[in-house]
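Just one chain is shown here, as structure tokens, and it is the form predicted alone.
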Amino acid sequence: MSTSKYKANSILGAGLGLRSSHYQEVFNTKPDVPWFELLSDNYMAEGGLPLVRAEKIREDYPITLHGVGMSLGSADPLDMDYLGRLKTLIKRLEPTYVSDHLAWVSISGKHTHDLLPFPYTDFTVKHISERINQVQDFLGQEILVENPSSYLDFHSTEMTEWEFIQGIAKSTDCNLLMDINNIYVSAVNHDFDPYEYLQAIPADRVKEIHLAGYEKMDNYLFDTHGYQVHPPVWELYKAALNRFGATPTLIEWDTDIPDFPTLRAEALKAEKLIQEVA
């Protein structure tokens, strides 16, 4: 018999990324949102108001934890202090999934505060797979890894991004968080077919989907998470649902954050498409 004080932690449908400007409305109105995603890096203290709020949210909703600090692609050793604090947070909040990015954010102990790319090679498949396995062994559970948005190519790259992700999936027990906006942004920036990308991803590994809005620059797309989801991303999302099934989907909105009803309206669009597939 479970002794957890929390609501069941399975997730379905379209959830929302929880932002501080929306806390009070969620507390006051208890909206019919199926689940929330919390940015794990914001809650790794031993106490304080953010953690108190997170626990209060968790009492009423399933959650996932999504981080930016594992630095899976770095040449630095894994930050065991960071992973220790994450492990404590996982035990405290009992999330459905824990995820991070296929990127690097630190080198020589210095943090860039950005998700940086790397070349897709056999070496990086092996290197990152080993680090994912180490993280999962330490945490005692599987993690999800998210595909990046990118703006440059490396001369040393030996394979496509989807071939790289296939390699990671074959070499580890991790699952995948597919960011559909990231796929579309990278496809436009690097002139590849995003639908070919989707077809190459092992469908049984995809446990969560992210949707967000990009900004159109002079000659590239910029993944800002500051807009509504654009029409071509919605079309690609429909194809993703047909490929992966009725996958739990998160609306991300991190800059120029709108009011809660606007954010919820985006989630309801995704919810409608999930229900059509289901």
Second form
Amino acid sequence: MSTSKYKANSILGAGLGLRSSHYQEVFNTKPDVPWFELLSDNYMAEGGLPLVRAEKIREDYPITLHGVGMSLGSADPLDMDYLGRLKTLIKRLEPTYVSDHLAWVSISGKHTHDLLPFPYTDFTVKHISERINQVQDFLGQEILVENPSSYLDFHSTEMTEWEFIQGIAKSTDCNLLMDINNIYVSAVNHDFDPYEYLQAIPADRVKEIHLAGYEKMDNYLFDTHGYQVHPPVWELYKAALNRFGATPTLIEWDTDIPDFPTLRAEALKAEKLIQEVA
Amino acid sequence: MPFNQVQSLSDLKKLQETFYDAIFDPSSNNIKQASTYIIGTEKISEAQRLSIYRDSILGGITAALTHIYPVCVKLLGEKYFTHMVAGYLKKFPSESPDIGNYGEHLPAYIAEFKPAKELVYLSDVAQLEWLWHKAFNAPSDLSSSPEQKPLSELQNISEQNLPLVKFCSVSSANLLTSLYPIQRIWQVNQHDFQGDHSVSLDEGGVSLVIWRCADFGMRIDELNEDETKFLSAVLNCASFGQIAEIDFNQGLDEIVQRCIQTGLVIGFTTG
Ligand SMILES: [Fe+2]
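Would you generate the structure of this protein in the form predicted in complex with its partner chain, following the form predicted alone above?
Whole complex next, starting from this chain.
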């Protein structure tokens, strides 16, 4: 058995994404939040204030680490320096889960810092599966991969997103972070049935769920992470809980971040629904 | 259409490079190239779909730079700042997965940015904000090198070895010298600043050290000429022997004492 520096190491119920504007409130009031998700990319420097704060939060709460920097979908080789720093961070903070996205972020060494889509083909299933395996071997642990929302389809795509995820699940032993808001956003943008998507996901692999608020644009939905969770996403979430069971769920809120009580109220709505299937 | 197939690594690379170019250099040719991969619909064309991503990417990076350079945003206005960032991105791609590492060359870019020509001090203010950002994220000094000895051991160094001593400053410290009163400009543009917002350029230049002290307080301290010379030598790893040759106005002892008292000099190495 490996020994842990920290007391709390498993996550349950509805957690919150930790944002810098809330540190002080969390330190001062120690709110009754079951777990926090930290954006790993904000803590990759060798030291500094953010890392000290993260360690302080970790003393009181279990955490997950969520990143955008792996660029799993890129044609570039994996960035081993980035993964090395992630591994150091994992050792320091002992997260319950480590996750990143089914997307590409960088090409030819140039970074966009955003989650970009790629075509779903036999080749990309193989390519990304190999990279996930490589990452897991290097980190010495399983990772969770998340479905991003998307705004375009490629001519070269050969399968649906859920078939792509099935392919990844077959050729790796990684777990899944299903973002229910992203499924809904992509379903509207690409005109597919989000419930059919949910039904196709291997339930035993789903270890975490994300919820967020999209923004309704003129003729598409945009994944802003700047609103409360919308009613159709709550509906889809209920279906997800029925299918995946009582899965740890995170409310993501990244723009126009509200005060801490508003954020918590949103998490409590999810908590109630989790209790119903527990 | 073999061009559109993605069945190999080189296909994927080509698609991603084409996409990248259309985002950061949206010439009509680059957009046309990228569009050949994308399914357009009646509702949203190929080019519109690309611009959703362009807006998202530029928005994200601009937000990150706004966080690092809030005073520049205030002085330049959000619109011009956003416009400047788009040009900056084209010239300086982000080379690190850590967005916090992006923006180092913005002060130099601002110096050449024509619409901001009249704000002669802006590039130096930007440099001040970058050094603040760097100090905030600098590694903590607890993890500094094992050769570094505490200042209390200085008394054990023999007179003949004293010239070999190299002082160590806090790892977050950086010096900045400007012809303009940039510290005051920076100060009056902080969101919580109360008082007189006017700064006259006649107030003259400053020498500053930007650093983070042991209890995580961020500091911008003004230095006199001697302190600037001394700290600049320390940061360049000069030995005490070399520093003793520098022409100071005050006595060197006094300067060293002051820098130790403020907490800027925290240890030393020998040899
Ligand atoms: Fe998400």
